[in-house]
Amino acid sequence: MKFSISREKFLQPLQLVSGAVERRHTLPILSNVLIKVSEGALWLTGTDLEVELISSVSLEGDYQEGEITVPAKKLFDIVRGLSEQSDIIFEVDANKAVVRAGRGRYTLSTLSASDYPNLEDWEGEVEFELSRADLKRLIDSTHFSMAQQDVRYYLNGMSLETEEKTVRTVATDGHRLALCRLHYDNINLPARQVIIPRKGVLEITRLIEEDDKLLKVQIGSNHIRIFSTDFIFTSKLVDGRFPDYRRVLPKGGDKEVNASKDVLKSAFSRAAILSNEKFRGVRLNLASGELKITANNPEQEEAEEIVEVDYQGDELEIGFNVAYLIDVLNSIHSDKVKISLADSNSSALIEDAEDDSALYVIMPMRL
């Protein structure tokens, strides 16, 4: 096997795959990446038995076919580590892989091809097309309210729904729930409901830009599969039930506020500087025409702010933790915010007053 390549056009595929690769596994060959020459073009392959990465580069100069295994951070530091006009010449001799640029010489330990796990072939049961910048979007709109390590472990990712011509995304962690929805004319999918782990909707953020250029994605049982032009990428769904989520949207909040975004994510991120940082709490008093927001810790020290905002009716006084409502406000894309409230004990609703595409639930705290 032997290939020769311009630093650029390696360095970005390998980028790319290094992601998916486990660097402390038990697995000696999941810390290696994957290396295929065939028909004209590179391959490389990165997985961790959860998320695998596929991303190819066509072969200008010569080349003989074959695939190898080799570290992935190494190769990756010894490309990234070249100037930026290097050809790299790459070639497997005796069981090791020999990486040559200008009068440098890496020569890496490899791994049986062979050996190299991949994701089982599966079928594709739901499969629709949809801009980078509107899957970003679902995503970006609801992935920080997913848990981290919660013993619930199908809240430790994003919940994906098809129905008839929507396609849904929602994360809640038990606190706060976070839900993102686009409708397509030009579609009719079957109703279908997946849980994407953490590790894969991190991994999707990371791959794709905010721009109009098609991904083809595929659902099957236990996989996700999206087709980028630059990559293939492959999730492991979690096996489990997402919550009825439509049970905890809040109905009947009568005290509605509206308020400029950017005014209350200052209060909110002046007045969290002097909240408990165990609890962040937050007190909210709502009054006609202003919102007082005060925070204190246990050192005695204390924060207040008042915010005029569009509100009519009665006071009331209700606690949050202050960096879900910031998470929140960082989300919304206008400058305009709407808040539904019920009463101290109820849930908020927090929506875009430009945009209904998202709302975003937050359930109060007792100060």
Given for the second form:
Amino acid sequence: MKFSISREKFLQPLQLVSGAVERRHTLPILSNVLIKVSEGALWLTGTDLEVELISSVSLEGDYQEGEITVPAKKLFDIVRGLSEQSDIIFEVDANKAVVRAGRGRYTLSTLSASDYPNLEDWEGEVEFELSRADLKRLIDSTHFSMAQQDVRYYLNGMSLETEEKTVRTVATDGHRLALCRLHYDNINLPARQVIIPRKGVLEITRLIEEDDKLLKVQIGSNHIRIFSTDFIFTSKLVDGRFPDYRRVLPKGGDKEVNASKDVLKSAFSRAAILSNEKFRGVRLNLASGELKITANNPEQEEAEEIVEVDYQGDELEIGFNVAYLIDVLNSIHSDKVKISLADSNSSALIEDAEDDSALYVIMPMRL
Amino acid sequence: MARKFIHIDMDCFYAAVEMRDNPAYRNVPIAIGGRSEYRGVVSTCNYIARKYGVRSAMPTAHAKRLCPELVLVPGRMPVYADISKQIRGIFARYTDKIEPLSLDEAYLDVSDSDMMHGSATLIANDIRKAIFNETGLTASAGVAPCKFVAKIASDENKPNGLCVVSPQHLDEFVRELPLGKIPGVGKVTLQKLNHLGLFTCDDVRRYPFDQLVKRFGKFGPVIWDRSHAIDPRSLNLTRERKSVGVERTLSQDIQTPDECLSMIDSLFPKLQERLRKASPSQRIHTQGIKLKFSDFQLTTVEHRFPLLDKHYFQQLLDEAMARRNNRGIRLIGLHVGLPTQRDTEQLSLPFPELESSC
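The structure above corresponds to the form predicted on its own; please provide the structure of the form predicted together with the partner chain.
Then the entire complex follows, led off by the chain already shown.
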């Protein structure tokens, strides 16, 4: 097996697949990248058995077909460290892989490609296309609400749901929930719900740019696959039942507050500095036309901010984890945010006043 | 302003209820509790049984030896709970500051009450009268300027009695008090105190404070305070449950892990049920198991755990069984620690499926 390639062309797919490779794995071959030359193209694969990434690039110079695995991190560091205009020759000789560039020569250990784990074969049952920007929006609007290492393992991921003309994502850690849904007039999808594991979700956001290029999404019974122009991403799904978001969408929040997102966000961010580091509670006092935000910590330090808001109604005092509020405000695009509240023990519904595709539910704290 | 506390204690509550509802029990010694064949203990007994030396928490077998004609009555908790609710309703007519200690006991704070011309003594008697008229049961009451003295006082003239310790007589009343009367001073502490030559509160008053702290740790200052008639506690109106548990003493010792597992199987739904009542969010702080071996030695294994999980008990059981040393097991208990106020500050989304997912 042999191929030649420019550093620039090699680096990009290499970086891409390295994301799926676990650094310290009990199975040595999983820290390797699978390199395959076939029909004029170079194919790279990285996997941790849960997530698999394949990336390819066409080859211009001479090549000999074949496949091999080499340590991913080392290969990536070497290629990255070469000077920008380098041309690389990669060759397998006996049991060693040799990388040559200019006057440099690197000999890497290899493991047989036939031992490289394959995700078992599966069939796509639901398929649809959407732009990279849309998929990014679906994920970026919700992923921060996923649970982390929760015993309710099905919360450690993001629910992806298709239903007729709608694609919907939901994430919740039991204290807060984020939901985003996009409508497409030109599709009609079967009703289907799957849970993408946390690692897979974070990997997808790392991979995709916010542009109009189309992606194909394929959902099987245990896997999801995303085809892009420069990679194929596959993830196992979490086997479990995601809780029904409809049951916790607040109804009857009669207190509606409209405010500038940027003003709120900076006020919360400042108040957060003096909130209890562990519990992160801030107190909100709502009165006609204004919102008072206060925070204090065990050192008896105190923050108070008064923000002008659009609100007419009864006074209300309610506490929240300030990190949850800031997470939501960070994912809202316009400057107009709408918050609906009922009482100090019921959840808040937060929306972008100019875009109803996403909504956020946060349960209060008792302060 | 002087504080006024009333401690109300029903007279042998469970036994009194049984005697009220069943005339056959009225003139014989009775005890509420499990049968001796099944290794039960006495939870309450009437005054006739007490004359024989029968006491609460005594193994039934022992009680039977003291009083062979003792009639054992199985308890009817739902009935007792109903009556308890009824009694709390009576308290509520006088004050909203009520701290229930159990089904048959409560503290009331009537400091701010202007009923009965502001007389705590008259209020206490009025409550006792109302309880008798409406339930047919008698209660004893203690009235005092602090909580612990009110509790001790309610025991002074039992049954169906009242004892008032006025602020003028407080010091005198406490001075004479045997230390064993102070709530929290149990058998072991009392023995240690007696060993130091301390028998009454007056003795403690003459004992150096730092020596008391040295020997009794953080309970030392409490003993010292109480002996000086100091009890700054106000009513605890939001009593938080710290744990819920279920346990069963087995009619015969069991030996194998499999037998324990089937006990866990049968206890688990009861624990679930209790947890559902105590913590609707189902969030827990710790999960633990308790075993009592054939030699009465207790062992508990408890770890932090966020959600009640039956399978986790198996792991806890393995750990507890490692301490068995071939002894039989006579009691098995399951419990969960509930998150404290601090942990529950963040409320949870009301997902029905997350609440019943265990």
